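One chain is shown next in structure tokens, namely the form predicted on its own.
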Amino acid sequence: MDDWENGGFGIYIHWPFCAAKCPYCDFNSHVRKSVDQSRWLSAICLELKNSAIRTRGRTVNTIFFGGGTPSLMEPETVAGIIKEIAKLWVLALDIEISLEANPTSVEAQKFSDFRKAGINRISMGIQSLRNDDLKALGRMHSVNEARKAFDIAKDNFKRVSFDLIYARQDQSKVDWEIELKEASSMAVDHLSLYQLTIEDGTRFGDLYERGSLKGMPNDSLAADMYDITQEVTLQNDMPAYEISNHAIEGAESRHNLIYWRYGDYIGVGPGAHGRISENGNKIATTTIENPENWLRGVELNGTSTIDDEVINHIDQASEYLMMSLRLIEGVDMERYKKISGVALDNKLIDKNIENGLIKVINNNLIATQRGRIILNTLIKDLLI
């Protein structure tokens, strides 16, 4: 068995367009007055054909429409992409096909047509259940609009997830606990709960640099909010299976698990990244970020890939550890050794066990709750 089969094979479609740019967002997203969706459908299908040549004979486990705001796509565009994928690969009988959606009334009206197009899982960017905070986050929906959109999603899909951001400006522990309990009472089977992070190059990043982003929590308060998140979701039978993701048993995002279990995935669309096992090598793929340049590149060359990088075995093992240590199941240390050719350092493992940051169960290296809070530091230490 090739190593990627431990994680599976998925396809990621990046739709780069948004109605507005949120001040905290550092994703490759762009605001355009109009988009020629027919032209974009043709280009995406062209790039899919090029990718299929490199992955012949595979079964697609998952498809994920991310962005940007994929719910701004026309359902016919989504249907055309899914139809093309079904021509080029075999689709798993239980394939998961997810689409990220904003909970505005206009986009919610498309949910029935998205279901008919082939989508079977919706991930909604609600972000907050407080109107003042939605405004501060630059969101274009109200709480009432989000709740109505969520109800429409539940009527159309068996699997519905939504996102919330915590550790927001002037948010207290009590505020977050109350809001999270509200969210848990709404939830179907999955919640993604992210701590607000300030990224360079964003509006919030610029304000933070100037000292104008007021009310941000300190590290201690943010850590307490993380602990509250674990407690409340566990009480509601939706424990963490990954640092920021919570689900009832069996409802985990199978597409994201492909990333975290270090499977293979194709990235199609502006700025999309991929990992493909090919001719005994693990290849990192990258595409052109600017939407118009991406579109012209695909139409001229059939692909927008700008960089194919062979990842050496040590770096593969490092990537596997960085991704899988995010999961509650942890790192299979035997698999790590097979990938890298070198086992993890037992002295470093023992030190971090003594510090209460990791544990070993059935030869799986697992970060404790305390370790997950400082995961980046922990990973650096283990990879020295």
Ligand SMILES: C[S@@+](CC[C@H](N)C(=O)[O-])C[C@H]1O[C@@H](n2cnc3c(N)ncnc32)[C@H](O)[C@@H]1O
The other form holds:
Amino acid sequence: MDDWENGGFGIYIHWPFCAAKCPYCDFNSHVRKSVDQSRWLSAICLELKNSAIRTRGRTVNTIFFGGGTPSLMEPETVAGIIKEIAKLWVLALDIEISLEANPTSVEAQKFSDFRKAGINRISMGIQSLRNDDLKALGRMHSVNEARKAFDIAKDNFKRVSFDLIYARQDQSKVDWEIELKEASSMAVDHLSLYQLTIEDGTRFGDLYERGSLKGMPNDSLAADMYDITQEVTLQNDMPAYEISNHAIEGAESRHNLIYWRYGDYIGVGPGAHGRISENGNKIATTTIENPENWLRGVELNGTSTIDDEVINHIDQASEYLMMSLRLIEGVDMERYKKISGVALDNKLIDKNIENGLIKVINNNLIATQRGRIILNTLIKDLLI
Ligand SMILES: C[S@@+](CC[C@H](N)C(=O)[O-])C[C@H]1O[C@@H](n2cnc3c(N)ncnc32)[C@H](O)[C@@H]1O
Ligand code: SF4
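Can you switch from the form predicted on its own and show the form predicted together with the named molecule instead?
Full complex below, order starting with the chain above.
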């Protein structure tokens, strides 16, 4: 068995367009007056063909349409991509095909056509259940509109997740607890709950630097909110299975699990990354980031790949640790050793156990709740 089979095989399609740019967002997303979707469909299909040559004979476990805002795609574009994937690979009988959607009425109208195209899971960016906060986050929908879109999604799909952003400006612990309880009572099977991160190069990043982004929580308040998040979701049978992701048992995002369990995935679309095991090597693939350059690259050169880098065994093991320590199931230390050729340092493990940041169960290294709050520091320490 190849190492990637521990995680599975998935396909990520990046749709880089949005109706407006949110002030906090540093994803590769752009606002364009018009997008020629048939040109994009052809280019995406061409890139899929290139990837299929490198992964022949595999079964696809998951497809994920992410963005940007893939709910702005025409259902025909989505259908065309899924059809092409089905021609090029074998699809798992229980394949998960997710699409990220913004909760506006325009997109909700398309949900039934997305279902007909083959989508079987929706991940909706509701972000907040408070109108003032939606405005502050620069969102184009109201709470009412989001709830309506969510109901339409539920009518069309068995599996519907939604995202909320917390640790927002002027949000108190009690505010968040009440809002999260409301969200939990709405939820179907999955919730993604992210702390607001201030990213360089965004509008919020600029405001923060100038000292003009008022009311952001300090680390201690944000950590308390993280603890509240764990308690409330647990009470509602949606415990965390990853730092920011919560699900009822069996409803975890299988696509994201492929990343966190360090499986293989193809990334198609501007800026999409991939990890492909090929001829005994694990390759990191990188594509052109700018949408127009990506499209021209595929049309003129037959590919948008700008870099294929062989990841050495030590770096593979580090990537595996960084990804899987995010999961509640943790890192399989035997697998780590097999990838790297060297076991993790026992002294470092013992020190972090003593500090209450990790625990070991059945040879799996697991970050505790405290450890997950400072995961990056913990990872750095373990990988010295
Ligand atoms: C790339 S977005 C795509 C979803 C969709 N376009 C939307 O906005 O609803 C995925 C999710 O990342 C989260 N996100 C993006 N930027 C963030 C930030 N700076 N801090 C916290 N969460 C963020 C949001 O919850 C968002 O729903
Ligand atoms: S949060 Fe979503 S809608 Fe807003 S800019 Fe980012 S990708 Fe686009």
